[in-house]
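Encoded as structure tokens, the following chain is the form predicted on its own, with no partner shown.
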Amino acid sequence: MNDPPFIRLYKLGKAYQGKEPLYQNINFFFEKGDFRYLTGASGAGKTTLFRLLLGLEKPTWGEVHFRGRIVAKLPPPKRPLHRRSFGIIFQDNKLLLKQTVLQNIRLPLIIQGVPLRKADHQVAQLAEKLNLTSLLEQPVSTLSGGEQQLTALARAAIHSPAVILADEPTANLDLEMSARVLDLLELFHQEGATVIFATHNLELLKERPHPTLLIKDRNFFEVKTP
């Protein structure tokens, strides 16, 4: 018997109450071990796409499946243990300012149970592969938005995820950071996940080519690389 579809959008809708859809009639794979580009003009529904996957918002019509279950049919036990196969990072990171970035990265870790010891464990292996442990220690607040934003990446990584959803993770840094969080985004691929990278940035797409994925007129379009 063949395996279920990784990620599956079958007949997706979403609309929001008095406005326009943002797609509709949505068929489209997402394969294990994919790294796709998700861009489209802002307000095309990539955040939302994210929110789908999560289980955090419902479809208006049609489904998301995850490894051949339907996300928002999941009893709410389950969606904690869904959403765990995910790591997330948004654009404004969303990290506990006061908190250190041992703190922020372990924090998946400790939410699931992992004892302290071995989750500071697993924190400090990470931190060296991505040249931060030297931060370790420092509130996330004194931290440069590039330090943030790797820090947030650290985070999202820690629990080795099946897909990381990265929503415009590079919008507010500068060219040389933004390479630096494609580089390691590409070498968590490299290790298993399956990377979905929402952007607007298209010198990013020249430089580092991947599938990409355009949302624009209620519909997906794989597009070549600008």
Contents of the next structure:
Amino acid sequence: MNDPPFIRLYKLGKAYQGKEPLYQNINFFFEKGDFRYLTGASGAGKTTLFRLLLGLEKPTWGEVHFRGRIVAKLPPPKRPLHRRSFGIIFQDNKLLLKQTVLQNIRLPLIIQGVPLRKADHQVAQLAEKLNLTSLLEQPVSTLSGGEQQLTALARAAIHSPAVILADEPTANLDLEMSARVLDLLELFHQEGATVIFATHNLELLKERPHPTLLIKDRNFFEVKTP
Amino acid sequence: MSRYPLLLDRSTWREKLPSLWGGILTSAFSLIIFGAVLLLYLNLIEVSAAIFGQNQYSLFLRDNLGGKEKRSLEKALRKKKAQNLVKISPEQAREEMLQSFVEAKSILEQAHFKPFPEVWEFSLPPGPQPNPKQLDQLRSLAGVTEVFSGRQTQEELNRYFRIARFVGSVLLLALLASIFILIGNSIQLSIYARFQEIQLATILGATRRFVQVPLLLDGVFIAFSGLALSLLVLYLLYQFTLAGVTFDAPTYAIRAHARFFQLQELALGFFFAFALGAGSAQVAAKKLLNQMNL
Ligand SMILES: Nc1ncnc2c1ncn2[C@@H]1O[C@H](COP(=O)(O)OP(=O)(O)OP(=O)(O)O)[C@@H](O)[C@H]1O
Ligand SMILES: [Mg+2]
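Moving from the form predicted on its own, what structure would you give for the form predicted together with its partner chain?
Below, the chain from earlier opens the complete complex, with every other chain and molecule after it.
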């Protein structure tokens, strides 16, 4: 028996009420273990695609399938489990500023019922990789932008999700920090995560080639990497 | 972010105490009124039952009744199977009153009172008494000026109790409803305050239960603290009131029979507080989380 496709967009279309459709009739597959850039003009619908994958938005037309299941049709009790397959770096961070780095990073583990001590142990291990160890007890509000981004990255990866959705994780970062974030994402990719990386940064596409998906004119285009 | 610490991080729950104070104080206030009404009612029943026992009779004797007449009266009562006969002499009544005013004893001792009548208290065996005939018989005994039966007074009082019980029940229900709403409101406030946190947790895969359980605990915590606080205040009020009750003849029984809530009643109270807190938190959380549609 064949495994069901990992992520499948089937005749997918999305239009917010009273607005022009963002895209229509999209058929596309993301394979397990992919590393893809997702690009397109501001307002093209990159973040919206992530929200569709998570089941936070419903498609206007068509379906999003994850491991053979239609995301929009998951009953409420099944949604948490679905979302735990994802690690998300939000475009706006969504870090809890008053909380420490440790508390932020371990949140997905706590949510999944991992005991506190075990969670802290896991966070310590990951923090080592990200050079965050010395910051763990610091409130997020006191961190630099780059450090915050690393914290967000750590939170997205702490539970070893099947998919990492990175929404502009390098915006506002200098070159060195951007490179570091990318290194880490590539590391998580090597460890088995499927990565979808939304970005405007064309330099990045050139320097670190990966298959790229462009949203344009209500359609998805696979862009050849140079 | 709000000043509220992480809802979902159980290690910090104590820090959120300040956000619960409002709920605790307002529910404590309602519970004080609730408890006061209840306590008053319980005591009215107990004290009146003690004072006006169903088969309890008081005979008021004519002044200066001779020993011979008293003996024949006692004999007549024994024939009626009177029990627990207590003879309260005028001197005894006077002494008891003086004892209860220790501070003013010297003044009172010099004062001249209209002599108390001698009173005999006793009970008759339980049965369908007193009937008017019974009372008439007692009244017609030589040397008796007046007869009081506990049941007469008790029945009179019961009429008022029925009214009081009705008014009290309505009041108590209204108070319960208000506490339910108060706790629900506190929970809603804390949900609003932690909106981002709850939203984030939901996106990261938190179950409904994971979000709701801390809110339920908040509700229970508010109810328990409110109840404990109100009990403390009520107990102080109770002691204070009791200290104000003088030890003279008509109020003597109040002192002797007044009571605070008993252990089982307290346990029941906390059980209901648990149900109330969890219930109202559940209703509030469910309503709001459904609205948030996550
Ligand atoms: N809830 C909503 N209601 C109405 N319109 C929305 C809603 N969410 C997003 N949009 C609109 O959908 C369009 C796509 O938004 P989206 O956030 O997906 O863009 P994006 O590709 O991520 O852009 P950017 O690169 O600027 O982050 C925007 O025009 C936005 O205004
Ligand atoms: Mg976006």
